[in-house]
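A single chain comes next, written as structure tokens; it is the form predicted on its own.
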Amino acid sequence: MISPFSALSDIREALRNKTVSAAEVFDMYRSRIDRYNPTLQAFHTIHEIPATFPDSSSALAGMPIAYKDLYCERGRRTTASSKMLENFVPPYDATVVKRLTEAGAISIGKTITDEFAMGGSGENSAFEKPKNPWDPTRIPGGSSAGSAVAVSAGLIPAACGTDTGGSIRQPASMCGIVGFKPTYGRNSRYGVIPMASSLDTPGTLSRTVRDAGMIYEITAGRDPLDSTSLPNRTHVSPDIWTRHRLDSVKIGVPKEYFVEGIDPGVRTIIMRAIDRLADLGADVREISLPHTEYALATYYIIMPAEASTNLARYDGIRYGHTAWEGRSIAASRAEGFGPEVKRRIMMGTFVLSAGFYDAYYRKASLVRELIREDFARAFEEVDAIVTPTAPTVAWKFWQKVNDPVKMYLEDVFTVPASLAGLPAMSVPVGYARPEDEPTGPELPVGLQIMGAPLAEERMFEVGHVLERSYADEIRVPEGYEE
């Protein structure tokens, strides 16, 4: 018997054994979307029920999946949660969408994102504002906010998101699910509306690590339509899903990630998770990533510079929102873009301008190489690196929206892996109360696991064994259990 919180792998098995039909699975999730989405606001667009369902022999056998509203789907509105693209209907599918569809997955709808994926809370959408199922007065994290909410509340078994500096991992941590970002270049970016092209990485939000691995095997691989895609094979050994221990696996804990600013409750849960890894047989050792302190500043130079370049195409002439009577390009952009997008365009234009390029963008690019070298040296000693995913649990709506620096600091633990192009994932490991609310609700905490480039399989192994040890401790949000 399956439930809305069943793993994708279990649903696939039930479909293959014909104990449930694809139509019944789709109807179960669709009815939950109809019931809960008006409150949670995870979806911006909900697709019609398909007339037919794929054969049960296909890899994903008619299973429903949701896409962050950056993934182009032919003939279906794709808005980037922005007024600039409010009426955009692409004539083609993103490569990830195409591969999942060929494997039998059925798109159930588009999930809300921070506008053009610019934000870490979900509050920057021009449309709906997704609510955290654990406490609807709190943000779900971002920018893959709707995808995280939909999976967490059991509205969908898995969803696709994008991760530029933590936009999959951070909301996964705050919503109590698994968030996976592969090595940069493993999943094609073709057909995914870009923000920062050297950082954007399509990935997944799911209930389990195994589900993330199952989708990864389908989506990853060389794509001639994306010059940055990598040719390496994507097979994941089925043996790793049978393991219960991590004997001989060397895991590094970077001392630079345990600094002031972490909520005490989050720190406690993370340290317990690290002790759990040792109990499972891992060789846990302290390591150093000395340039970590420069990662956030580096990211917030490179990312807006690339974003301002990518968003220059939205002028209301070639495509995008056009101001009334076509007054001017400036008017179209002023009306079409929200405050956070405008802020990052201005930051990016500044650091790329004559006289400032060498002082900012070029210097940031050099520091990025130092961060990569730190990780390369560390992975000569260890097989995986673990850290907190986020320094805090989910906060109240509008608590940080007027303080961009506080908001950006929430990315402090996720941006280094993005700058280095590493695979990384967040796995739920417990619950903590907000530092400023000692009697407040217990909210999810995620442990971040980082791997060497192209070492997704080892990262899955660590995450799966750890996840299995928490099987009796991880909960679903109250009110959505049935």
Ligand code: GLN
Second form
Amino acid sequence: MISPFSALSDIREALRNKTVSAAEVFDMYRSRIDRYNPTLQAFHTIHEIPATFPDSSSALAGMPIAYKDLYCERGRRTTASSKMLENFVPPYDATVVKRLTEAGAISIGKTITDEFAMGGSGENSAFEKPKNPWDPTRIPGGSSAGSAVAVSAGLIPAACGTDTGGSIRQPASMCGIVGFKPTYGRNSRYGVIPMASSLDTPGTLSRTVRDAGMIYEITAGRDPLDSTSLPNRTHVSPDIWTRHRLDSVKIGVPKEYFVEGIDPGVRTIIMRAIDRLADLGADVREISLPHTEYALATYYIIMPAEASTNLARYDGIRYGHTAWEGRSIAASRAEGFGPEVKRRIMMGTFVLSAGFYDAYYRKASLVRELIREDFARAFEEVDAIVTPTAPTVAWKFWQKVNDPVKMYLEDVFTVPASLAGLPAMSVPVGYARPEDEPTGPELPVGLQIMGAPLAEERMFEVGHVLERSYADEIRVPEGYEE
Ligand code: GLN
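Shown: the form predicted on its own; wanted: the form predicted together with the named molecule:
Every chain and every other molecule in the complex is listed next, the one we just looked at coming first.
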């Protein structure tokens, strides 16, 4: 039997055995969206129910899917959760959308993001602010906030997100689901509204690691429309989904990630997950990634530099919000962009300006190479690296929104893999109470697994075996039952 919390792989089985029809599956999720979206606010746009459903054996035939509101869908409003693009209707599909549609997936709607993917809480959306299903007084993480909420509460079995510095992994961790970003370049960026082009990586939020693999096999691969897309084959051996042990796998635990600033509750859960990996047969050893401490500063130079460049196109003339009072590009931008976007435009413009370029952007690019080399050295020794995904569990709305640096610190564990272009994922491994609220609710904690470039398969194997070992412990949020 299919439930709203079924894995895509189980839904596929049920559809193939004809125990359920694609229309019934779609209806189940649509009625849950109608029921829960008014409070959870995961979706900004909900699409019409399709007139016909694909009846084929293609890989994802009849699977409902949701897209972060950065993925262009032809003829369907795509806003980046920004006033700037409030009425933008793209004339083409993103390559990821195109590939999933060709494989039979059916788009159910567009999910809320922090404006232009800038943020880690969902609060920077110019429209709805998604709520964490585990405690609606808390943020779901971001920027793929609505996608994480929708999967977590069983409003959709899987959703596409984007990850530039952690925007898939961090909300997945905070909402207790799987978040996966492949190696930079594996998934085409064509048609995905850009944030920082050398970091942007489309990926997924799903219920299981296997579901992440299933979607990845369809989306990944060379795309002539994205010159940075990689040609390598992306087959994932079906054998890895039958494994229960990690006997031949070497796993590194970087000592630089366990210094300070991690909530004690999170640390306990992560240490337990690391012990579990050893129990499953993995050879777990301490490693060093010496330039880790520079990653956050490096990211917050490179990312705004590229973001400010990408945002230059929104002038209210060719497209984007036009200010009729004042009628200038500056007035259109002042009205169209929210405060976090403006902050990043200012940071980016500053670090790229004449006289500062060498001191900031160029230096950050050099440090980025050192970070990449740290990982390359580590991956000569180990197959995968594990760390916490985030230093805390989900925090209360407003707690960090007026303190950008506090918010940026939440990205400390996710940005290194982004800078190095590595595949990385977050897998739920338990629950912890917030540090400042010892009697507060138990909230999800994710373990981050990073792989060597193009070593997605190995990463899936580690994630899947670990996830399987937690099958009896991982729950769904209360209050969203069928
Ligand atoms: N939280 C990070 C930021 O605000 C990550 C954003 C992202 O990955 N899109 O930049």
